[in-house]
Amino acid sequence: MIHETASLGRKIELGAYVVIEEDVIIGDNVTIGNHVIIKAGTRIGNNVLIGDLSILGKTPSANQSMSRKPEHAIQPLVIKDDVKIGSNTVLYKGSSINNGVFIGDLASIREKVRIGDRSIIGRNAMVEMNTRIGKQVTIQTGSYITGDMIIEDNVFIGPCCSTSNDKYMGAGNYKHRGPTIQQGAKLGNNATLLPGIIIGKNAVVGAGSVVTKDVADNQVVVGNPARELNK
């Protein structure tokens, strides 16, 4: 079903019982797999290609015990040139995807993220909302990066790594700020980095460490709690 309000590009595949809602715009050379929602107001670029039973441009929702609410205006979904979009992903309204982004199999990407060109977002990965991701920035398979967080350029994030940014779990009285990962620095799997810490550039951190004060550049730290490697 496609609504009569959308405006589609030149050269478009469209798999079967694809959807696309009121005022969305495709540019050129899209090509866009079965069973495929796009909601309303969703912008796509030129020389796209969405895989099989993806969401774009989802609204966020909440319970009445979720203590962040999602803001009721929110911009449409920007999705820029030449980015690839794997099968079952689900992309929240109020996003930028910009060009030559690849987001693989199952990832889901939240409401007000920001993703820097030709970023990797890994198979099952998550980014929560608000967050800011740089140029050539990858993050691999189940990395789980939480709102509030900002990851500069040429970062490498490893495997099943996991960000918090609520310091007291939800007793409420902390400000959520995510970890801030400067320029090429590096998280190897299963790194875990608490709320509001700064990983300096180039700075590396070990598998399977718990990151609990800041980085300083050039560093490498492992443990848990991490620790500067001896030199």
Contents of the next structure:
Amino acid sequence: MIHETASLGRKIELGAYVVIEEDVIIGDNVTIGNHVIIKAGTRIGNNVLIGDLSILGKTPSANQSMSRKPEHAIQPLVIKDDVKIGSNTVLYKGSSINNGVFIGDLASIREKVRIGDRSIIGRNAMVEMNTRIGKQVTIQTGSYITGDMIIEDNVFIGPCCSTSNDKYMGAGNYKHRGPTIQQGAKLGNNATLLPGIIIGKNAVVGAGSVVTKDVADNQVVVGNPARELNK
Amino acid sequence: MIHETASLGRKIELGAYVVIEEDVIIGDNVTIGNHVIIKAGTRIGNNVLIGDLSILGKTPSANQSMSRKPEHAIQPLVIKDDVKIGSNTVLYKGSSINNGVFIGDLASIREKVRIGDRSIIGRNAMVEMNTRIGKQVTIQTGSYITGDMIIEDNVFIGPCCSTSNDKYMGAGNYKHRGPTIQQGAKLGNNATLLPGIIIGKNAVVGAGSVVTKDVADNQVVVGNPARELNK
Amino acid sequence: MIHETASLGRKIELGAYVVIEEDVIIGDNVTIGNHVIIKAGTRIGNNVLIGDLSILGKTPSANQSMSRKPEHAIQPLVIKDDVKIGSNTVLYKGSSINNGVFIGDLASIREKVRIGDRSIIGRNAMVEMNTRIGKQVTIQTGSYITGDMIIEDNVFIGPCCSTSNDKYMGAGNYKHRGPTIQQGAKLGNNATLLPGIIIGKNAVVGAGSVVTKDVADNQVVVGNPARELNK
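Switching from the form predicted alone: structure of the form predicted in complex with another copy of the chain?
Following is the full complex, with the preceding chain placed first.
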């Protein structure tokens, strides 16, 4: 089911039962798994690997209870060169995935997200809308990256971390602000960050910590609430 | 692959490689994504949106080690009007999803669950069997809703929350009891609730808190174990 | 799309749009769901149930930023008798799943994992590479089992638990060591284990605890950091 307006490069390896919609543009040397769905307008570079049962370029939707409605005029999903995408992933339109990025199985990335070169989005990790992720960032399996969040270069986020951008927990129509994680900072597994928190450069957050206030550059914090180690 | 006994209404938009089994009933103005599987007997209302690669009406199964076997005589899955269902979801038979509900990508809902009008089940959220969810409830991305749990109207559950219904951790064949979350209560991200806990009306549980005993109406608790704030 | 070199036993129930690659061997009395993909060389026993939209025998891949590259010479995936596999699962090659194992929907198991008889891998649980899981183990919904981990017989891991094997959080090319959970130990929901931790026989870790040092046989620990109960 490849739409006649889709443009495929050379050396395309195509799985079974694939759906490619109108105006999709695919580069050279791309492997497309079985049962993959590529939505209208999606642009894919060269040397890209797409796992089975994945959706690229999904349009956001909402119900009556959601205060934040998805925008209508949204750009196509853009995937650059040498990207590897796992199986059973759901990637929305309006996001850009840069060169050499790796996206694990069962991960999902919402609209208007930017991911820098060679970063890793682990299996089953969820990334919400409007978030910017730098270069060579590692986000491990099962971590939850909220919307309106900034993750700078070389940050390491262990498995099962949780972040939030909604201080008043659904109470109304105010500005959401996710955490900022500065260059080279590291989070241990299952760490919790509150909305708007800033984690300084090269800071370390221990596994299972609950971070309720900003962490300074190079600081190491642990516990619930997180406090500086050995103080 | 649409079974001849299936009944489809008017204005059905049908994706590629869809499987619709016997005795399925679908209303008017329904969009069915690619590679969707609708199991025997499932009933779907009007104005429903079903994302790609989703399964509706799955039959539960078990292995030898499970103390709780799934019941055999189980009703079909019922989906009411104006419901939106994400991609790669797995919804079991025996549950009912009321008007205007939104279910995110990669979510799963087990058998005998009831979900009230306009509630939101976030992406990758998991809901276990026999749980009742009220109206206008928000369950955010990645939260785990155990079985035998009651969530009243207008409750807000942040991302990555975890609940449990099994006090003796698999030790035998006793009655399981999940938490009860009363009207308007809110849970911050990555909060943990122990089995049988009651969270009172309009109570607030801070992010990363571990709730080991009941929380009174309007109380705000934080920490591990969770204690009243500023006390 | 069944490759001509694949060998299927008697009484195979085959869904729609299935892909079975070369040299796959399948026993008798096996049910294969719709849109299932079985990769080259995978071996499946008798009386096996495979849910819809699942992938069996996936080959690992990596990007430039990953210090641990997947091995090239890897054995096929081996699934023994009476195994039940959920929908939307992703199982890698090089692993072995023993008799009577149950794997929930949306779960994923990486390469070189061994799972003993009658164990349960819950819905949306993730298991990383090189991990050994004993017999009659229960891993509940959404738990994260890191790589290089040992889980002995009759262990119970509640929902949403998180483990880690990387003490220096991505800092280099050293040996990773996951936790060891000894016979009969139990973890409450959303517990966090640090790398290399040993949980002794029949020990109990409370819900939401953060375990930063070894736990002795029969000990009960709670809190962040976890300490012996009532001490």
